[in-house]
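Given as structure tokens, the chain that follows is alone and in the form predicted on its own.
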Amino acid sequence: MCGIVGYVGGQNAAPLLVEALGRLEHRGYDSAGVAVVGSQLRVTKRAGRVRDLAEVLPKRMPGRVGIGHTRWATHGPATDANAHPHTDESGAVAVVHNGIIDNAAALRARLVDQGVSLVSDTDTEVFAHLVALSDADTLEGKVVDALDAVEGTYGLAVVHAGFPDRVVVARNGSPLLVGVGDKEMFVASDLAALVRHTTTVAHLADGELATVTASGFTTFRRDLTRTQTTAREVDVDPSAYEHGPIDGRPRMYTEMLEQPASVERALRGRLDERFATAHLGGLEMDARELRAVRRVKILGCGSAYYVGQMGASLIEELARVPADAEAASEFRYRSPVIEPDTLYVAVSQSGETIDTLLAVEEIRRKGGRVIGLVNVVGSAIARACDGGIYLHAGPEIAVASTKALTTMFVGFALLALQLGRVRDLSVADGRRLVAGLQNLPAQIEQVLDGEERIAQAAKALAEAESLFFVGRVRGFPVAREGAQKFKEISYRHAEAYQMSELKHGPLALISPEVPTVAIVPDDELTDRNVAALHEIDARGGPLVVVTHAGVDLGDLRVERIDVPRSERELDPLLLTVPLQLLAYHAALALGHDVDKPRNLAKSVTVE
């Protein structure tokens, strides 16, 4: 979840590192720091944002080799002492680290017994001391010795005053890239940090290390045997990775407005009108293999899990294959039975979510077939899967997912359509769904055009300390995602329930001080949903209802938000978009940083 950068070359490292950290701040923003190797190793770090680090950075911090870090706290609060980089007692070694050292407590105790004075609460500090205590005669050997002592996940970069020409990096479970420039090299945990300087990158694999110097890089394993990892040109638009507000509006707002274009990209070349189906070549499965699938299991975390629930519903409805979604963080810990005729789908915007990646590895270890639904080309999950569907949402910078989530839904709709058409989904239904998918970009535009009314409803909701989001069947995962967005960026307590479950307990909490956001599509359950709204209204609970034009809400006292009708199976996507706007405008009304909500980070790479 933290951001790592590194530089080796002919330029002064410090300003390059700080600029790159600003591009990684969505990965962690409670503290930041840099270490630069010149005539000596110098470290500057500060709790707070990258801008706070920039304010205290010495005007002269010479050195052409350095590493930097922006932190999301795991061990210890956000303080100057806990900020990275961490050093040994002599100040010769500096380390930045993303991940968790599981045996840190035992290592700390061992170091204290050896007379080492620890100055932070972090797990990372032990690694700096382990490197310093190694008697290996190369930096690579010292890093390997330290790695031999630790258990856990890591993406890390190490510099040493005694080896002033290099950075040594290592990966196990947390992403690391090496960027190739002109007589200069870069290191980062995310492509966003590099694109201003290079788009030629090498992705390190788990268990791999690299030595990075100004003239190039070499990769190797812990036994010091060479590996053959090479750099490749990545087709990206560097301007898409620019951080900060655009035209004075937060990135989340811009990304919501990009959703029609993102959906168009996700659909491009994937709809087959002649055969009324979808074509997903990345699955690497022919019709015979698709027909052999007897169950679909979807794995994701947070918003990816909730859109996975929407996807499971789509697959069951269109392909008539049993499907369900599960939190990836729980999956491998219950010793799951991996079935040979089950298709597993791993969902992640970043493609680096550690819980989801570990679930993929568990499935592969047991012989299961798993495909990825990810946004980042070349990411760990994409590489670990047997095939997959790239989202083509474009870089998503705001922590709360919007355009990536909508393209995840589209990916599931395409998968469901392709699975359905190799089974019993009729040509007529296939054509109906192809047309519905083609209409989605324009319909999302219509929802976004209703922003002003949604913003008014959001300001009223922002005044409540606690809210319910409710829906039923197709609407329930929409409600779960709506509650997630609201709590993420407004910091209000928001709980999602099935509409039918209100009378089994939660109705006791309904009052004039507890509003409810209800998802009421025009479908086979409309009458039952409206009856539940009457139960809320009778108890004085304020209501915001996201619905379709023509749905009769009778004499209910509600704030109504209408969305365009799509095909019933695709309605959840259009019902989700206004909930993004509700959360956004509630957070703005409360004065929160919409793009960087407290305690959260964009890519969750620690368990």
Contents of the next structure:
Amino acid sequence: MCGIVGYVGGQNAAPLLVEALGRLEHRGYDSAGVAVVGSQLRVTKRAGRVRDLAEVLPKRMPGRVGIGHTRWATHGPATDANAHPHTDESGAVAVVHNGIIDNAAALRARLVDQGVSLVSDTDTEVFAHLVALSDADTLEGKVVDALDAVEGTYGLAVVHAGFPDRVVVARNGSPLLVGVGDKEMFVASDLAALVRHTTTVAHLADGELATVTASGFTTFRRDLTRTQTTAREVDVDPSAYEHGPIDGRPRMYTEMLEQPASVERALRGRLDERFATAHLGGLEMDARELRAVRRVKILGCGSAYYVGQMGASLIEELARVPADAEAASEFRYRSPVIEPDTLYVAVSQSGETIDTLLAVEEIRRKGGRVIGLVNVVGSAIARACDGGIYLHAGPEIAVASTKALTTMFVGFALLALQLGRVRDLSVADGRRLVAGLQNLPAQIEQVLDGEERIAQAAKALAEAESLFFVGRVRGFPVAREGAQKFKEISYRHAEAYQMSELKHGPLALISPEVPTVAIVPDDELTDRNVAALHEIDARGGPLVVVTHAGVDLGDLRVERIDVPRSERELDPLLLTVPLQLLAYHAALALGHDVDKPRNLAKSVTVE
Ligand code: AGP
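Could I see the form predicted in complex with 2-deoxy-2-amino glucitol-6-phosphate next, after the form predicted on its own?
The next block holds the full complex; its first chain is the one shown before.
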């Protein structure tokens, strides 16, 4: 949430910062701004997109040191005044911030008592004033003084007209990277902003600050003692971080299409055909430790939570270990019992979601073991876990998660297989699942080939104000994920329900105006599911049924979407893909900005 960039070097900073902000827009897109230090400090900021900022950027905004920000509002609406950077009254200090200053209200009141005029509604503005009011001789000392007064989470970058050769940055709970160039240095909240310039990066740790000048960077703690954080080369393909539509198509579309390849990457080198199992070296657990696991608890937010539910089913079915998933955002608030023989699994695309990160920290504080299923390499959650695996989905830019979600499912399937094979899962079942996993990329391709038909169904669904997504057991988390995707980008009210629960209440809402998307795989529950479809049909409710060829839907009036048959345990993945396309085409039909849905941002780094 919110993107931060910074630059110190030989180039004109302003255009470079604006270009880098364009690559961070998925982190927040309600306003943007830059501050540049030349002969004086100059700030330009605007409510709106980065392109709106680019339009008003002065032709002459000289300066080779600067910071920039793209905002996702937390304190105060999206206005020019609330956009970052924030400055002090003299205009010497500028600050960009990602995170939340929890004691901002008290600090605002204190500053007002001291005669300071506040010009925004934000929590961040206080920081600029606190830096300006510090008596310290150095910018580092001033920033530390200000940090001593604030409570909360931050990734911060500060420039000061009196110290025109540097950017000082600080991290506590929100990501911050320093990028090393040739006689130039970069700062960013996200690798995406750096890769065009450098792939040599240092990740700051929580509690760490850095001084960044054109010739390098030094890291230190709040007591000004030095730390030894160094920069490393990261193995990434810079072109994968390009923003904006590809061939005129939203990123969500290209990311959906990439799923055969991303699933293949997630599987690569992890299947062992000879012993009919999976090898996830990153777990750092031997067979004895895996056998000692008595329970699995999965934690994630939003779609990651729903895939966690699919993962829990996989683990229970294949490893016969009790498993469940819980919203990480709720977990630590109910004072959970942390058990030594439970394996906790944190699942996150960004690796930054604060709720998931705090849940991981809570578990570790209480002595529990947590492994991560994370996409972004080196991210906070990946680093906070005891071990885990990377998903290899590649950069995901669209807010609506697609390819990361399917690789999460694969991650859970691999984990379940490995856990199962050190327990009672037979070689024959292991082989069956290995083959099933290997078939997935081609089968996803087949689902994607059915896009045209799905697009037709989506257009009809887009006209409804409200709709249901229903499924049972393995199909229920699929329905939840389908409803989530649909509401996220179409802004239609989409509610997921267990098919079995319909007649206990929600059936009252079924009418010709309220369509239902039903998940009906060919499995042990097909007959019961079909019976529920009849109940919906009898009340005039339009039906879209995602199912397998051969499932007999009799004389039901339905729009039918068939997906290829997989192994039953793996069915949820292939059933999920058409729901992504449904949401996408409904959003397109409604004329929405698919990649940047209203009120949302890609990484949720605030509670
Ligand atoms: C998915 O489409 C959503 N944008 C959202 O629910 C997301 O899955 C959630 O915020 C978790 O993000 P993470 O995977 O980066 O932790």
